[in-house]
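Just one chain is shown here, as structure tokens, and it is the form predicted alone.
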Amino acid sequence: MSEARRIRLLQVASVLAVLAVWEASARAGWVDPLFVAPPSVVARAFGAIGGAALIALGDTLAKTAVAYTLAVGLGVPAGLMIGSVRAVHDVVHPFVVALYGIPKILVLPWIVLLLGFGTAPAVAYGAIHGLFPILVLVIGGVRDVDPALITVARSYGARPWQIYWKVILPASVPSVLASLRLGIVFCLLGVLIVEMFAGVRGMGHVLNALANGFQAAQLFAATALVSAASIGFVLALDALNEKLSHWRG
């Protein structure tokens, strides 16, 4: 048996073991089924939440896609510029770090005040929530490029754009991909937060309604749907990372 196959089997076995312990604990009465439904009940709850949950998830993912596009479109180019231009880095980076350290939930009331309820505040807050992790990681990735590589490229007569394309970008790809993986999760989280507290539709609104109604099984099922979508995004970006590995090599 190959090592990769053995790892996959161990991963599957670990998940099944957790589900089995969870099921046994619920059946034995060790946990309150009002708050922790057994996996078998959660599985049946998928049918109960049905198409409505999938429609809500689609609405949430659409908002997340827009927010993520904005965060990446602003964060990656800005991070590359701030990280590669020393004068800009020295002036701007302290402000980036300060803004990154501010809890983003403090901005939410202002966004709701300006944009109201619905799609616009969810997209705006999701973009802000994902922007700063992307920005900080990209800046760090560019600043961590080995100066010797740039020196060697210059010694061979490389022009600034060639240094950027042949040295800085390939060397910073791991940090950029890491920022993209983190950014998608933060954007999704930001959209869900707004849907929970200032939205009229979407998966966050569904989760909030299920929690307030003490519908534990349906809540677990809806949470599983969101988690599966998030994991799928991260795995897709990991696959992209593998495809780009030959370029930075």
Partner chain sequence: MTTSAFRLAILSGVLALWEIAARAGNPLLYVPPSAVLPSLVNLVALRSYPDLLEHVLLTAREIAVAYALAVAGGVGVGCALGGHRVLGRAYAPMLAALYAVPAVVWYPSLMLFFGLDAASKIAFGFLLGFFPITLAVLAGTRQVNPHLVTVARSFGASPLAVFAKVLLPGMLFTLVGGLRTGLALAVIGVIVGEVLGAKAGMGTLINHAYGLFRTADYVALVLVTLVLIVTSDVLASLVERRARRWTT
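Follow the form predicted alone with the form predicted in complex with the partner chain, if you could.
Just the single chain follows, nothing else.
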């Protein structure tokens, strides 16, 4: 058997084993089914939450899409600019790092206070969550461009804009893509937190309500649904990444 097959087998077997142990311990009463629903019940719960959960997921994803567009539209160009203009970088970078480091959860109450309940705070908070990792990664990517390549381009007579266009931008593609990948997870995270904290709709609100209602099976099903959506997005971005930075080893 090839190693790839063995590994695939091991992965499937482990997932099945975890599910089996989980199912068995729930049935045997080792864990309180009120808190941990067995997989078989969770599977059925997908049907129970069904359409309502999908609508909630759609709501969350729509907010995430707006937040993500804002974060990317602002973060990538700003990151490229800060990264490539030395003077701006020196002045601004400490602020970016500080704002990146501050847990955004601390400003969450304030944002909800300002923007109320509903869509606006979720979008704003999601965008803030995504913006800083994007900025930090893009700035880092631009700063890491091999200076030897810039020298080569200069020796061939490249003008500043040509250096930007033909060297800095293509060299930054991997870090921009990495920032897009990280950014979407962070935006979704931000939206979900607001929905949990002060939501009236959306998946975060649903998860919270299910937890407060001690509906473990539905809660697990809903959690799996959001997780699958997020993993799907990241895998799609990974595929795009693979395609656009095929020149890397």
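Numbering follows the first chain given and starts at 1. As the structure is a computational prediction, the values presented were derived from the model and not from experiment. Here, rigid core means the biggest group of C-alpha atoms that superpose within 1.5 Å across both forms.
A.B. asks: Core-aligned, is the CA shift for A45 between the two forms 2 angstroms or more?
C.D. replies: Superposed on the core, A45 moves its C-alpha less than 2 Å between the two forms.
A.B. asks: 2 Å or more on the CA of L19 between the two forms, with the rigid core superposed, yes or no?
C.D. replies: After core superposition, the displacement of the L19 C-alpha between the two forms reaches the 2 Å mark, so yes.
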